[in-house]
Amino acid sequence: MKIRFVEPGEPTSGTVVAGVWEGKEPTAAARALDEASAGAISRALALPSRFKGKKDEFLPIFGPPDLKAGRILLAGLGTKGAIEARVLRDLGGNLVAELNRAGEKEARFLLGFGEGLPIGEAEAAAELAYGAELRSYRFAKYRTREKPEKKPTLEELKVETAAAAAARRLHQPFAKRAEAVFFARDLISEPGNVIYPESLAREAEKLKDLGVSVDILDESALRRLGMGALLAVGQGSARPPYLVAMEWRGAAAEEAPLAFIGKGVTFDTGGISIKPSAGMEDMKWDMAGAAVTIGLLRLFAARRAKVNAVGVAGLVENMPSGQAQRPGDIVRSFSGQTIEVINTDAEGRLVLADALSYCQDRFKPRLMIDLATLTGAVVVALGHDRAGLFSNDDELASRLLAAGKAVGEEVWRLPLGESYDREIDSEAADVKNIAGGRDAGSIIGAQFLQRFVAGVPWAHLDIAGVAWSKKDAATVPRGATAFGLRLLDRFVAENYEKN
């Protein structure tokens, strides 16, 4: 799909979309638009009917006879004045969905909301054309016989504002972003015998031709580097395991790093510890912290953040086979630590345990950030709209609350403490990777990765109900969300880069 930014003219096919304010008040655009069709709007909206312009209603006015375009389709915006870039965005996807419902190839958003728009137009028209780009991702490489019902038809959508030019420069870095998303979404969208720990490894080392530096570890440098606990996770798989360090150098050499760990599991069977075979296919996607790590490191190079970051990725596959771990084996990670294997069900943060390590012992970071499908607790407990948040610094979880808001992916915190930690003492070893019983699982998750951080700021997201959707959302269409790479790099552009 194409997105154009243009200056207001007559539309002249295809469907013109105009805005009405909650209570059925139409925008500047909308009033003009109406006299141009001989009142054509306000006879539809005159008519009873649900429609009241509230966010997310549409309205389509088939033929008005002295409008060249096909059809007016009326939007709601929702409350006068208080449209602000978080629904802008929403509106842009929603638009996209409505559009290729109705088998529509062409359509001119009409973005003159008047008084009603309490951010400037060009940012307004930026952002919805955001929304929409991101609600166009798909992913159908694999489908060779496709209905045609079901492939979107929508081509173009045109953004009319008298700031055309303004919203064209502001869109750009908007663009980088959606590219940045797609990037991830499609590595979490391939199975497995397409994405395995070398071929992501591959992934990431591409970034190379965008200025970011990649250090592969293979399976022999991780023996000398001595993490045992990565190692005993693919050691059942016939795939080696492999560990990805990426580097984006954009302020002062002496800056210290920001560092983002992404669990890379690019396919999870629980090892001998087996899943049951009802739905794990899903487990392809286990890979999901690793994708929106490497995915964010893609983008702050594309659009030449002014901050130094690290990226660290732990791949590996958890599979059964006479070589993999077993309950009850005791392995010595990175650390030094000793970790006693109650699940290898619970393999994550193993994998985990030895990158947090990996990467303070390397990077000296001035903060840390782990992403992980780490616990099926944290779907119990948060459902699939927020992901779960554990930190040990206040300020950082502040930030990155604030963070999740305003791009919609949207986190919620969870606790950790001491009584939680003395769950996972084990007889045998210093730490064991699971409690004794379910409860709190997920904090027990978080709780097991915190033994790994030594005094630096750190946060862990367990995305594991929020990395795939099996329904649409107004910018994420069902499959791959790509979650937490937004919201990362809009903690870190409003944080710590120097303008």
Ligand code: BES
The other form holds:
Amino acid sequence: MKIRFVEPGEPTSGTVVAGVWEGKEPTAAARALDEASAGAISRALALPSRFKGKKDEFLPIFGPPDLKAGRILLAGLGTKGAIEARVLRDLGGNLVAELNRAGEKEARFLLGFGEGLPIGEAEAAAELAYGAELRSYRFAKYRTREKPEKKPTLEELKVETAAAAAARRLHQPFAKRAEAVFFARDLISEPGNVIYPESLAREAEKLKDLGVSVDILDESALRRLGMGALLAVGQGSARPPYLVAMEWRGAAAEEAPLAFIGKGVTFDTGGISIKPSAGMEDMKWDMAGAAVTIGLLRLFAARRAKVNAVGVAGLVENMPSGQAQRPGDIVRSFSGQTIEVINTDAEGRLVLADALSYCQDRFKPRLMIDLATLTGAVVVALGHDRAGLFSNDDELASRLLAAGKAVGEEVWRLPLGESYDREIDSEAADVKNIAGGRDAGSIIGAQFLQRFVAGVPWAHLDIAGVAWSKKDAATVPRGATAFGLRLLDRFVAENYEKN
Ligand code: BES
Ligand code: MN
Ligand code: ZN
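And the form predicted together with the ligand, for comparison with the form predicted on its own?
Everything in the complex follows now, all chains and molecules, and the chain you saw is the first one.
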């Protein structure tokens, strides 16, 4: 789908989309269109209808008289004056879905609201286009016999605004964001036979073309460094583990970097503590944290972010085999702490333990944020609308909460505390990877990670419930979401790039 910003002019084909405020009040552009179409809009609005002009409502008008365009689509805008960036993004996304449902090929959205738009028209145009773009994502490369009626029809969306040139300029960074989101969604969607530790490391390596330094540590390097926890997870697989360290330097050399760490379990069978087979295919996206981390560094480079950032991704496949680690094994982590592995399915924390302490040791970051599909328990607690947030730093936590709200990737803070921490003391080693029972599973997971954070502001995002979606949302079609990418990009732009 192509998106273009155009100056006001006569629509000659496709669908013309005009806005209507809640209470059936047409925008200026809709009133002008009403005149040009012999009153088709006012007539439609006068008829009994469920359409009231609320958000996410649409009303199609076919064959409007006096108009070359084939149809008019009225789009509900919600309360007049309350249409901020997020609402416009959602509108763009919902509009794409609506036009594809209708089978339309091209459309023109009229942004000349006249009044009631609290942000600039160029900014509004860019946001609407961004939402439309995000919704148009598809992962269909393996559908070789797809029926034509399943394919999206919309080829071009024009956003009509008197500020077209400015909109085009403002849209540039958004287009880069959408690109990075698509890149991460593609990686997450790929099955485990295509994306495994080595192939994912190769994908990260491609960031070199954008000016990111990429260091790929193979199994022997990991062994030399003493990453016994990460290695233990990988040892059951025929596919060797890797750790990828990416660096983007967009600020002064002496500025300590922000660090992002991703769980990259390219497939999680559970290992010897094997998972039930029903639904196990979902575990191909147990590398979503790593994909988002790689996508984020790619985005920083693509938009030349004025910040120093590092991304570390621990890449392993968790398999049962004669070489796999056993429940009860004790391993030595990079930090020197020994870990008793009670359950081989609590593997993400083992991978992150080494990735976190290695990151801190090597890069001396000013803060660390990890992303991980860590626990099923976070899905029980928060469902699919919010990720779990854990942090040892209140300011960091509130910045993440705010960034999540702004981009529509919301997080909810859960506690850490000493009494939880005691639950993972081990009789045989320094720490064990699960507690005695199933209580507070997500907190226990976070508590384990915290043992590998040494006095640096840190946050952990448990994205197990949000990395993949079973239903379409305004700007996120069902499937891989790349949750966290837009959030962290916003978090960085808002707090660390303004001098
Ligand atoms: N990758 C899973 C967590 C997960 C579950 C992600 C569902 C997405 C959807 C993780 O490695 C895992 O298996 N966690 C265990 C931990 C338990 C053994 C303490 C879990 O949540 O059951
Ligand atoms: Mn697991
Ligand atoms: Zn896992």
